[in-house]
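Read the single chain below, which is given as structure tokens and is the form predicted on its own.
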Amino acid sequence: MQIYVDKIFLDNYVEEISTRFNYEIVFEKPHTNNYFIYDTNGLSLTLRSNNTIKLMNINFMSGKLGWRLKRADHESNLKKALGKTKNSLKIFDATAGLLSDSMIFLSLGHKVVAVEQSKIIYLLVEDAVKRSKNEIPFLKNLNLINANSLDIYKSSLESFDVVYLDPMYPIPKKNIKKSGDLNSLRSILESENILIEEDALIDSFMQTDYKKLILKRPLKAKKLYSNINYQVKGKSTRFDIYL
């Protein structure tokens, strides 16, 4: 993976990207389909795909994810997932994405260890945290890792309140133009050759000795347990949750 940035641009922060994760610094524009780009918009990437480029760049102040976190005590069904509590909750996200969902549990007071194991999601959300924090104060209460969920899990010295799990299913072909981000998602991990078993996935987290386990899934999915404890339905989505 290579890194365009202009030479103005260039600083401590992006050449410890390309230490950190052995990416290549470039002064001009890459020939290849996807590469990132640093300038005053932080870290992007551009993925190319059919004759279409497409920049993405994660920004927690606007666009989708600003709007839920200006409307964070909207987030019912979140919420009742969660249970009542006055308590600061300790969660662990083991499939973190664009922390879509954990910035608004952070926003509600808890505490998030989230886990990405692509290290371009990675970056990109890392950069979006790093140019945010001074806005947004309860980014303290995020440690975002790098790696393989499960491992980090189980060698966890921690205790966490809460495990979450929103694994990414097939698209309905109803909703694939309405998908975007799910679809730069699954071509980034593509593109790392990642291949991702949801079940296995969700498999291996229910052996694991859970306090509470939230599994967020397509409202007309099949259940894939029947040790469910509750539910909580919105209108595309469901949460099942297992104690």
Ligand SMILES: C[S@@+](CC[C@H](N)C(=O)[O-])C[C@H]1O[C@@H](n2cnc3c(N)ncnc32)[C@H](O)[C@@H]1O
Second form
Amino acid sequence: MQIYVDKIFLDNYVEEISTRFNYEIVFEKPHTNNYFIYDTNGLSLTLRSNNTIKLMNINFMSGKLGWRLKRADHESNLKKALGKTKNSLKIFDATAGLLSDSMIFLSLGHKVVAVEQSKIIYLLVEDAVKRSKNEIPFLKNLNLINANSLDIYKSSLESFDVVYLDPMYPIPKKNIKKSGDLNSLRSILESENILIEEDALIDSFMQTDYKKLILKRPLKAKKLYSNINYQVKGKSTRFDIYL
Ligand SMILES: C[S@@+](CC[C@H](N)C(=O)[O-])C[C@H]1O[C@@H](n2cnc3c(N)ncnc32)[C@H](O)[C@@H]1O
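Next up, can you give the form predicted in complex with the named molecule of this protein, since the form predicted on its own came first?
Below is the whole assembly, all chains and molecules, this chain first.
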């Protein structure tokens, strides 16, 4: 993986990620399909699919996520899934992705450990956090980790009030166009040769010692385990809650 930087934007941060992840910094546009660009927008990823090139950049202050955050109070299904509480909860997000769900948890005053297995997705999110942490104070309650979440959970000395799982499900054909972010996540994982083994991930977490596990599922998907305690249903997805 290469990071394309105009020399005027070269700084300690991009040099540090190049060393940490063994990504090469280049000063000329690469001819490959996937590479990072580092400029005034921070870190972006070029993704080519079917002859179109897409630029992926995470920004917590604008776009779909900015909009979700502004109305975090109305994220009633996620709030219902967490349950009524006046206390700040410790939440373990085992499938961090683009961090949209965790940003809602954080904005509600909770503390989050969020783990993402993909280096590329992790870096895009880490950079977005770095760019907005002065404007979004609750980001201080986030611990973002690049690893396999099961390993981190099993070796953690902390205890968590909630484990949150939002695995990647096959997208029904009629929703493919609407699933832009999920499609991008899929092609990133493919480019990193990461297998999508979500059923195994759910199974493994179900066998851990959790207080409360929230599993996001497509609305019409079968219940996976019989010990489900309750469900919170939205338009296209639902939260299955295990206690
Ligand atoms: C559907 S996305 C999650 C979207 C996320 N909830 C959001 O709001 O942006 C699933 C993510 O979980 C990650 N993932 C899957 N298995 C994982 C594991 N064992 N450890 C860490 N991350 C994992 C995938 O790489 C992918 O980015």
